[in-house]
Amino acid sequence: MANEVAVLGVGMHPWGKWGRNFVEYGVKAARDALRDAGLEWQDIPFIVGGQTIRNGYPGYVAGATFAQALGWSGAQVASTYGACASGTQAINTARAHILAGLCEVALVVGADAAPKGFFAPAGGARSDDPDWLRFRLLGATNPVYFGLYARRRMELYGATELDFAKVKVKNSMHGSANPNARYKKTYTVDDVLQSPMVSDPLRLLQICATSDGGAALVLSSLEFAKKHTSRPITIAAVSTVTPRYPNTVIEMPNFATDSAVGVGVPDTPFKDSIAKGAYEQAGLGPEDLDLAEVYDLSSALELDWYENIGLCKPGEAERLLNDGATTLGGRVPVNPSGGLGCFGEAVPAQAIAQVCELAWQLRGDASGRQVEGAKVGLTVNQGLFGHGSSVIVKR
């Protein structure tokens, strides 16, 4: 309790390709958080923005960008990067003031316009930067990645296309009834099986695609809430840990793993550690969740997720999946929302977004996709260069 902050307001502008200023999606999203909320944009004393680094210098100083385009009110500002952790840790870091007692209320906002296809290094020659490396070295855009997992995935536990096909329809089910959804059709096993060939063993269907979108959330002490809502919802932890060496297994932009030679590995590998590190926090366990919202890049990574938040032991995901335990009706209905596979990526948006979908989910707002009777949520991601991300939030 001590640590737990409120959700006041939730907003979202819908995920596509609009062709639009990132900082239109921005300020669609604040303002309906806002009104969600019942608060006005001058009762704000602190927002903060997580950045996005397609956007030229607006999108670096996102918090500001942002405040600026509600209107000049001399509050307080903020802005974050961590990748695709970016929205966490711009939530992060205004539970932290309100817990601080350096403000009552805050609002955090993220937004993107993302190009077109696959995304790509950030323009110059930089030779000791590794996403630039990976790039011009490999030539692994982010879908080789995706594809090299899912074949470790068939290699250790003898994963099948067709059960990641079966992750990409249960998640075009529940995404069909999504209002913010950029993809709303279901597809069948067939349509995903015969979807053209990415990265092997991965299809088009399979991937998630880049998105342009933004999500916006009004946080609170629980003080401050008792007097705003009669439907408190809480954010009882949020873990941004980063791997122990020796990390042994590859991870994006990086090409090599660390030499666990001279070295233990540790006990508990990174992907693990994020959803641990928020369950440490908040007095809870896996056993506890009613729904989760995870990075499902692509629809093969979706599985390992289930085993990374503890809802399964390693291999056993295909289980879980067939089993009908991560449906909506299941056990522990996983990306309700419908994931990134129905939304694609909007880098700063996409962590917040998560958190609004777990408020809806917990109030009982989330028409045609709603988890019965939901009371404690879980969200986990992960940025490049390390960067945990998870948010568990309860009523």
The other form holds:
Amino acid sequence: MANEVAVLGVGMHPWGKWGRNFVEYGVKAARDALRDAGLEWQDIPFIVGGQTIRNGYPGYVAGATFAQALGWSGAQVASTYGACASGTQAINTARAHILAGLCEVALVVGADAAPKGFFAPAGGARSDDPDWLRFRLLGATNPVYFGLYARRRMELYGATELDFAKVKVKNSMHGSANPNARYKKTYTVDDVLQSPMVSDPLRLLQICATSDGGAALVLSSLEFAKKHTSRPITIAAVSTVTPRYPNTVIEMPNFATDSAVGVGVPDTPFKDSIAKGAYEQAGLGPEDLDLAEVYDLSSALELDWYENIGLCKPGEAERLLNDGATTLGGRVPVNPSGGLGCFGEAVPAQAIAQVCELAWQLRGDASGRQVEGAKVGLTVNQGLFGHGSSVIVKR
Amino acid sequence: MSGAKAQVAAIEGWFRMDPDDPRLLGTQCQACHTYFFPKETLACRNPSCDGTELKEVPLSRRGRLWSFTNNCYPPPAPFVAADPFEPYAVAAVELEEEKMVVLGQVVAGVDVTELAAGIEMELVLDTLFEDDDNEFMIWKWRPVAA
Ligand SMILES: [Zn+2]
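For the form predicted together with the partner chain instead of the form predicted alone, what are the coordinates?
Up next: the whole complex, starting with the chain shown before.
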């Protein structure tokens, strides 16, 4: 309890390819979250923005950009960056201010307007930046790394292209009723397996697109929340851990793993340590979860996450999927929102959107995709350059 | 191929430009013996080690395939894609002595159907791209059996 904050309000701008400025998406999400919380913008003493690096200077100073668009109010401001984990960094910054007693309530906003096609590195030749070099020297796009992980599952555990396709089919069914999802079409296994191969064994329909979108949260102290809502949802944990040396799994944007010559491999690999950090903070375990929102940058990656967050042992994710445990109505539905497969990725908004979905689910407001009686949910995600990201939400 | 062009490394100091024994060039901490690629020169990154003496070392030329995939579409700039573009495989190769996994393109003409985790791979030099004067060279992986 001591380290919990309340989720008073949630808001989103639907994901899509709208072709407008990212500020518009963030402001819409922020206004919705404020309305949901029953608060006015000028009641907010602290705003945190998740930064976007593809929208010029306003994107780097996202917190101030949103504050100015909402109308300068004299609020304290912060902007955070952690690649795909930027949203969690923003949530954690707000949480820390509230728990430290520096403010009672805070607004967290992330929004992005994404370019078409593959994510390419930011412009300009930079021969000392691994994110530039991986494209230059290897053509190692994000799907290349996802392809390596997917093929590893096939080689190690006997996973099949059919298993990966079924993840996409499941998520497309989940997201078909979500008004904020970009892709609402329900796909069949044949649709998926007939889509063009991008990075073997992953096909176009199994790889997350880049999207425009915005998400926002109003967070507050538990005391403040008591005065404003009769059904508080709380954030019980925020994990933003880095890897432990040596990290022996190849990660974007690296050319090589760490070497395990100098010191042994840690007991908990990086991706396992992300949710573990959250479980430890919350005093909960995987058996307590009613649902999870995991970062399905590829359909195969969702299966890795089942194991990383402890839903099953390594090598058992395909069985969990095929038993229907992670489908709506199953034991622990994963990505009831439709996941990135239905949203595409709006980088600084995505981890915030995961928390929005958990809040709606725990309130019973997830019409058409409701996990009945959900009380505890977990988000998990990873930002490149070593950013863990996991949030536990409960009621 | 354009034999008249000068062969230059696509990136300076990352690998040895010796066609008979091409090697990736890493560094090794002289205190805990851990390896780094690309080279770490500042200080050892093992948090339990205060080593600051990092010596340049050639890495093993051979390793075992950890996983693999391919690019069916041309990657975006700054990659310089050939036109017409030919799909190529990418390999993650585990070096036994260094206990690390290193990425690289797979030489042209090796399809993913010819690859399997665990097979032995060998480092070779090959062309990354060319301009009017130069052939820019890079390391690639090639199945030893091929
Ligand atoms: Zn050392």
